[in-house]
Each structure stands twice: as C-alpha cells, then as structure tokens.
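We begin with a single chain expressed as structure tokens, specifically the form predicted alone.
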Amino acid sequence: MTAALARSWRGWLFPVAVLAAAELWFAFNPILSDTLAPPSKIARDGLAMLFDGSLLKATGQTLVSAAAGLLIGMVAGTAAGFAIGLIRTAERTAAWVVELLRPIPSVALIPLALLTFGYGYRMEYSVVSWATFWPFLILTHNALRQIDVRLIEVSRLMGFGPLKRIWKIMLPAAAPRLFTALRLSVGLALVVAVTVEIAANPQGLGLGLMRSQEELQPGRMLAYLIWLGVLGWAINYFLLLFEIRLFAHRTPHGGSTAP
C-alpha cells in the first residue's frame, strides 16, 4: 500500500513541475494571448464555470447524448455481433458490408444525420451510436468464434435450446469481451459527441469549447479541454474497477489487482 501510494505520488511531480513553471513564465512575461493562459487563470475561469452551473449543464447535454448514443450503438451492435457469430449465413452475406460500412468515419454522417433529425439530441444519438456500434459487433463476433465448440456440443446434450444457450454459455464467454468493447465505446462516444456540438450540433460541452474560442477566452477554452480529459479518465477509471471486480474470478488466484 505504501509503495503503491509512492508511486502515485511521483506521477503527480513531473504535471506539477509543468504547471509550476507555466505560471512562472506568465508572471514573468505578461503577455496577452488569445491561445494561451496561465494555469492559475485557467483554475479561476474552470471555477466560475462550475460555481454558475454553465459547466456542469453543458457536462450533462454531452453526456446524455453520448450515454443514449453508446445504449443504441452497443444493443445494435452486440445484437448484430450474435446473428453472424451464430448464424453462417448472415455471417458470409454480411461480411462484405461490414467491411464496406465499418471504414466511414463517423463524422462524415454529420450532414446526413442534420438532414435527417435536423438540429437536437437525435442527430447526435444517430452518429454516436454508428462510431459504438462498430466495436460492439466485431468484438462480439470475434468472442463466438472462440467459444469451446465442447461447450456448446455439452449444452446440446443438456437439452438447452438456442435461447437457452446463448444465455447460459455464449453470453458469458463473450462477457469479458463485450465489456473491453463498453471500455472502448465509452471513450469513442464522448470524443464523437464533443465533435458532433463543434461541428454541428450547438450544445454541450463542444458548443462551450466554441464560445470560448470565438470570443478569445483562452482561460475558459482551456478549462474546458482540461474537464474533458478529467471527465474521461474518471469514467474509464471507475469501468475499470467495475470490471476487475466483475471479473475477478477469472484471474488466476481470484483476485484482482485495483489500477
């Protein structure tokens, strides 16, 4: 526990030595720049974001469309992800779409997406959910493929049906990499969503970035950037936990080691 708490404690020396020394540089050289600000003015302007309540609306417009986009992109995706994997013939009919579809950025759905759903949360589920759906499906696809085949020919003997089956042996044997593909998505999600409110969208924490830009707040544009990295490394810290602890029979000695 102490060796692991003074770790942690030198990771956090060389980001500190960073920011200690851009504020000596502005304090020393004061300049005006509408890119750059000191990191004791990005804090203020971070500050009074969160104390007005701005930042924390604008947290959630990003992260409700991001979450409803994810919950479309992975039922979609993990139901598709099953029909290949267990049925071989959707699995040859479908393979050279797949490979046609997967490579179109998300992003390029944009003015198709604003023609269809027009300005609002809809457009922004639409291309959330195509940039998640893609892990989903081939994550899940590529687990079924590695199940046992003893497993499923043990089920059939035991009289499971399809349903049965995939419920008892299929889903968790893929559990573990269906929740690799959550890991991946979520962060996919909230990088598209934040896109989507720059490009197009006017809303959430994109059209915050936006604002400050146009209106040469580097202060307040730059805190912005820094919640955003904040707010992904927690939720991938928390998934991360959860699927140790989810998973933890699976290690070797059943124990997990927590990051």
The other form holds:
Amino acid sequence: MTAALARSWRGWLFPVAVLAAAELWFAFNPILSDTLAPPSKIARDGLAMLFDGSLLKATGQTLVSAAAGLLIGMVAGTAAGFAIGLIRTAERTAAWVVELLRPIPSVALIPLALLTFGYGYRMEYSVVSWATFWPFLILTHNALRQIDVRLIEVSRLMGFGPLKRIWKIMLPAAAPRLFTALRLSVGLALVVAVTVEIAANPQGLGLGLMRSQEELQPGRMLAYLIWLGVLGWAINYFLLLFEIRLFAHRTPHGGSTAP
Amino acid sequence: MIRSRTLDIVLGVAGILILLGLWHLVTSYELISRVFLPGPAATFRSLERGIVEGALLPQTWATIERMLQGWLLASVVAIAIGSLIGVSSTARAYLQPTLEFLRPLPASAIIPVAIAVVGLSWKMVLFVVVFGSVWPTLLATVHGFAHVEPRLVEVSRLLQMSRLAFIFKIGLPNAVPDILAGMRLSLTVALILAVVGELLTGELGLGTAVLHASRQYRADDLYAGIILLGVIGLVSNYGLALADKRILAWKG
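Complement to the form predicted alone: the form predicted in complex with the partner chain:
Below is the entire complex, every chain and molecule, led by the chain shown above.
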C-alpha cells in the first residue's frame, strides 16, 4: 500500500514539475503567447470549452466516427479471421493478398475517402474501418490457431456440427484474445479518427485542434491535446480493467493478456 | 499429393488473381462508378506511366527520404534517452507513468502544436515524424533495459561497472530484440506521419500527389499513388524483418 503510494507519488512529480516550470517560465517571458500557453491558461480555456459544450460536441463527433469505423472493422475483420482460421485453403489463398494489402498506410486512403464520400462521418469511419480491419483479422486468426486441439477433438466426439462447434467451443475459447484485439483496436480507432480530422475532415477533436491553432488560441489547442491524452488513456484503462474482470479466471497465464 | 510449399505458392498467386479478377469485374460492370474505382488496367497503366516515365519517382523518393530521415533521427534519440531512463530504476519510477500517459496520444495530434511553433514547412513535417516515431522505440528500449537478466545485473555490480559501461556492455545488447521490434513499429508510424505531413503542407511527396489526384478526379493516379505507398510499407517492413533475422541470429 505505502509502496504503491510512493510509486504513484514519484510518477506524479515529473509532470507536476514540468507544469510548474512552464507556468513560471511564462510568468517571466510572456512573448510566446500566440503559439504556446501557460498551464493556468490551458486549464481556464479547457474549462470554458467544457462548459460551453464545444468540447463535448467535438468529442462526440470523434467518438461516433471512431466507434462506427471500429464496428465495421471488427465485424468484417473477425468474420474474415474466422474464415481463414477455420478453412485451410482460404488461409493459403488469402495469405499473399493480406501481405500485400495490410502495409497500405490508412492515411493514404484519406484522399480516396474524400473523393468517394466528401467531408463528413462516412469518409472518416471508412478510413477507421480499414485501419481496424487488419488487427481483428490477424488476431482472430491467431486466436483460433491457439485453441487447444483437445477442445476441437472433444467437440468432434460429441458430434457437434460446424456451427455449434464455432459457437460453443471456438468463440468462447478465443474470447480473451478477441477482447485484447478489441482493446488494442479501440486505441487505434481513436488515433486514426483524430488523424483523419487533422488531415482533412472538418469535424471533431482534430478540427478543434487545428482551428485553435489557426485562430492563435494556444490555450484551447493545448487543452484539446491534453483532453485527447486523458480520453485515450481512460478508454484503455477501463477496457483493461474490464478485460481482467471478464477473463482473469480463465486465461492460463494469469490476468493480464497485455502484450 | 502436391507438396505443401508448392501449394502455398499456387494458392497465394491464385488469391491475388482472384482479387484482380474481382476488381476487374466490379469496374467493367460499373458496380462502383469509375470516378471512384478505376479498373486494374487503367491503374497499372498510370503506375507504369509514373514509374517508367518518371512522373511519380521524385515524389516517391521524397516520401521515402522523409520517412527514413525522421525514423533514423528518432531511433538515435529514442535509444539514447531510452537507455538513460532504462538504466536507472529511479528514473523509471519518476518517468514511466508520464511515458505511459503519452503513449496512447495520437502522434498526429502534435501537428497543430508543431505548426504553431515551427511553421507550416518541411521542418514541421520532419519534426512530427521524429516526434511520433520516437515513442515505440523509446518505450521498447526502456522495457528492454528493465528486463535484463537479474544475474547479469549482479555480475555488473560485482565487476563494479560504471553506468556507461553497463549500458554498452550489458543493457544495450540485451535490449536489442526489444529495440528492433520498437524500430519496426516506429518505421510504420514514420511513413504514416510523413504522408499526413505532406497532405497538410503540400510538400513534394506521394501524399501530396495522391491528394492532388483526388482533387482533380484522376482516380487512376490516385490508386497508383496508394499502391506505391503500400509498396513502400511492404518493402520497409520486409527489409527490417530480414535485418532482424540477421542481427538476432546469434540468439538462436
């Protein structure tokens, strides 16, 4: 208990020191006020955006795009992962195609999405779904390969049909790894959504960041940045907690399946 | 029975042919308008024009150069700082929570800050590429140092090694697999950020080429650019995987 407290105390010292140093520096050198802002100003601007609703609106737009893209990527990626994980011929036929398509950087698709859908939610979640499709495909495929062969044999002995085998044996056995895929992809979806907004799509937190910079509002810009950090960290933290809760009793290597 | 390896190759090629066939069918029946999806023939003609006649070569080199410069710079910085943090458990206790907080932050979110401080130029793009691709290697280096075999740490104490000697003789060699894994991830990030930077600044590069093609409804050039970016990703990934194998060969 005290050890944990000491650890967390030491972890807080560095960021607090940085903030204090920044505050002091700005108190004596108020020149950079168009490009950067002292922490007190960031906090004031952040609270102002929170109360006038603009921060929540932008967050909502980003999260909706990220979630929609994630959902499409998850369904398509998991389905494709099951197909190549269960059928050996499909696995071999898809192998090179996957190797060729996967390295295409998701941001390269931004101009294509722009051409196809114009500005708005669709162009954003289409890019997110491309980016999240691959981790789901790969991790589902891996999860299925790592299922204990004895489980499959048991299901054969019990005379399960293929559908029942997938539903009753494979899906539950692969579930912890599938959840890990989900947790990793949630972070990725948020990153890609914000990147699309910064590069092209005029909505959400990415737009907020870019617009604050253009309007010479460094306080707001940095408040957006810190909010984005808190958001990403919090989502990952709670999914990790949830994952440990859900699967701690059956992962063979203890609670954490984090890589 | 055909040998398994041969079957892999036959089916792998078949998969690619099926993909191209589907692509051709979809476009020849115009299931998707050609404005958005040109046929494979038109795309490869555009790709050929770009490479053979050289229209896309300067852009391709510019993007590769930007990616590699930023990545190399980031790797040096990341390994240096990562070693210094990783070698001391006190530094880790103070700094690791901050690093963990910064890790999930989208690297592209630093772009507006970089524009504000550096201006909208190639320097900004390089800064963003370096900043974004520092993290995977930095965290991997710290992780590698934190997981050095305890007996080796004891040995270094017995030999009364200095911190610096420990970093070069024990820490770094032990962290090499982690560092290489981090550097692979960093290279992917570097390519992504180079392209985002080009989309925003209009600096010479494939990102800019692709954006212009999209603005002018030249879908075949757009797809040619995307394919080239995919090839850069593929080749750099394979190159590093090969390098990994050679460097880590001693580990067995």
